[in-house]
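The chain that follows stands alone, in the form predicted alone, written as structure tokens.
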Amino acid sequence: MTNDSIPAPRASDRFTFGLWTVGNIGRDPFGDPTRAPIDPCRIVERLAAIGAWGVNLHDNDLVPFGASASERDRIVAGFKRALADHRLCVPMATTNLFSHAIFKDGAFTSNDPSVRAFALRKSMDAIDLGAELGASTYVFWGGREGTEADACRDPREAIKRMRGALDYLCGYVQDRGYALRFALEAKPNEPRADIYMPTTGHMLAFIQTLAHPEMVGVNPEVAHETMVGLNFVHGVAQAMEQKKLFHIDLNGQRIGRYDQDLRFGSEDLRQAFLLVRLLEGTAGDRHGAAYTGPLHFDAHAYRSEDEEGVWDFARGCMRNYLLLKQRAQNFDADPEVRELLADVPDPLGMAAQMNRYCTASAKALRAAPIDLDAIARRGLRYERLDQLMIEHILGAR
């Protein structure tokens, strides 16, 4: 394999930068920024000369907060007219119920009934921003909907206040006719010492007890279930598994660390590769179809980087997801990997009799002559299995 035959990224790959990503400006909470503020219709154009699809913004990235009316109206026109000329598009966008010190006690779920009411009001003027935008999906990350005083209030009236917000805006998305459904992102912690619901598969119970369950997703980080140790992947494939994948951001981190958002592919290329082979469904459909929705990269360039170091950030990220595309794709259609996976010999006829119960299944399963010791002495080779997958990321096969 030669460095020529990995295509550079195009539209139809999908691939989505956010204003706040390529955008940020190298500020933590120990330093100060290390580059400049780039305008938001300069990092359109930009993303569009390196290949991306899309773009996706907070309404602050794009909105100052507290800009007037025609301020307002002034700023989403030249973005709409960058947007354009630069034929990129907006898939995504969300709100900052996080940044603002009202927020200090969460947004929907606060203990102030004025604060809960502000964050609806915030979120369905950043809907309207979103769906005038062209926007489909609509995110939320409750990064302030959490507690370090945990008795401040019980975790039950939380979860009551996050169902009525959502289920009101909601209603608000009908009764405007807008095309746009919610993901909901998960996170453990961090900013908060406990953030509510903190994992996709805690929001996917939730989503069933909403008033419009249809209209709600999830949008799950690689570094939000990463960080504290979670197998993203299995995460993910939940998701997928109940059609509820409807966004997804993609990133880097490390186990342990504080919310790092480094480059997709530059941490564990084991789990990025298994990501990306379930994400593009190399190793054929029958457990369900392939993602086919925004592949957003909500990371961000080191904190060294001048303004042409951010774009080898953004270049760097749908490069590597090229390159562990192209690689799954290759070991799933490795002879040896083939051979390997596949189905296991069912001679006694045992996955038709466990399809659906009835009482000549349940007989026949029974009185099924499963042969223990032959079983538990058979090798399962794994260890080929993994070493095989090993050599195509490295591309040595």
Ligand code: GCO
The other form holds:
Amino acid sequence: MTNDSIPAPRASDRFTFGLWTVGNIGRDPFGDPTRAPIDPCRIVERLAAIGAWGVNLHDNDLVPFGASASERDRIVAGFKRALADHRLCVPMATTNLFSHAIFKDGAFTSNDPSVRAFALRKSMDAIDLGAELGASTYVFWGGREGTEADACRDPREAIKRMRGALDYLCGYVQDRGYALRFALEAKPNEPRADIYMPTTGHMLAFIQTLAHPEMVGVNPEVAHETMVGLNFVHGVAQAMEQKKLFHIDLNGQRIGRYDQDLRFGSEDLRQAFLLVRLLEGTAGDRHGAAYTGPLHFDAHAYRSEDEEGVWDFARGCMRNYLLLKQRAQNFDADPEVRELLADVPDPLGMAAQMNRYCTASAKALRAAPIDLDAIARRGLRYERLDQLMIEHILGAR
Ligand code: GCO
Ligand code: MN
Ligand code: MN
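One more: the block was the form predicted alone; return the form predicted in complex with the named molecule.
Once more the chain from above appears, this time first in line as the rest of the complex follows.
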């Protein structure tokens, strides 16, 4: 297959962008904006035109902080018209609990009960907005839930407060009868020096302690585990294996850098390939179903770009995903790859003995004539396997 056979993105690909991602105005800690804000209704129109399926938002990406009720209703009505006109949906919504100065020391974990109360109030209003727009996933990214002066609170207290807030908001969703699931997004640092529950694995453990664990999953982001040098694909796999991958934030990132939010597929092609392969289930479904939720690009165009560059960026994210999907399908269909990945022969019937402990199976394991020397000598041909993967990524096969 040539590159030209990659179809243009379509709604069925489930690609989404945030109002804050394509709407990013190119401000950074050292420099002023480099492009003008794009009106949310125009974003909807442009995203639909390039083949996206949905658009996600924080409450204040659409409704300015402090807007009156009538202003809010007017803005939301206009946005809903744009969504209907361009057949775009809002699969995910979230709350901005990080921009306002009141959240400078956290929202749900703040030491000040009034700040915590305001954060809950703001979240309930934003959940209403998400439900009104038809969202089925509600993300919590606790960007300010962390510390610099770490003696300010016992981290166990922070976790208890976080649990209290999520239990409270699950109660709210149930009370209102919304068909909404929560997805927790971990990040190790930035904007705080340290953010509580810094990885997807921390979040998965925390979810089991909630009052309604069935309502809560994760929203892992490529950049967040990669910043600190962790294997993102393994974290996503753990979430999938636990049926907790409710949403995903795709972007590009280099290890050891600040959160770069680069175009998906523009960094670390190996990891991007392995991620798409995992999400799409091209290696088969013996470990569970492929991911079928939204594919959200939480990234933004370089600061060097004008609006045209923003749409180049957005098209690039989707095209890279589709290219990698095709490469992953070809890789897993390659007869040489299939042979290298075939099950290891089990002439002693060991797999069956290990299914469940019993006295007899322990006896059988102890008695089995396992040929240690022969197994230890055997080369595994992973050099060949990995080179085949590289050749598929590079389009050489
Ligand atoms: C970041 C985060 C955010 C969140 C967003 C939705 O590093 O800034 O990734 O972009 O994903 O606030 O919750
Ligand atoms: Mn991020
Ligand atoms: Mn994110």
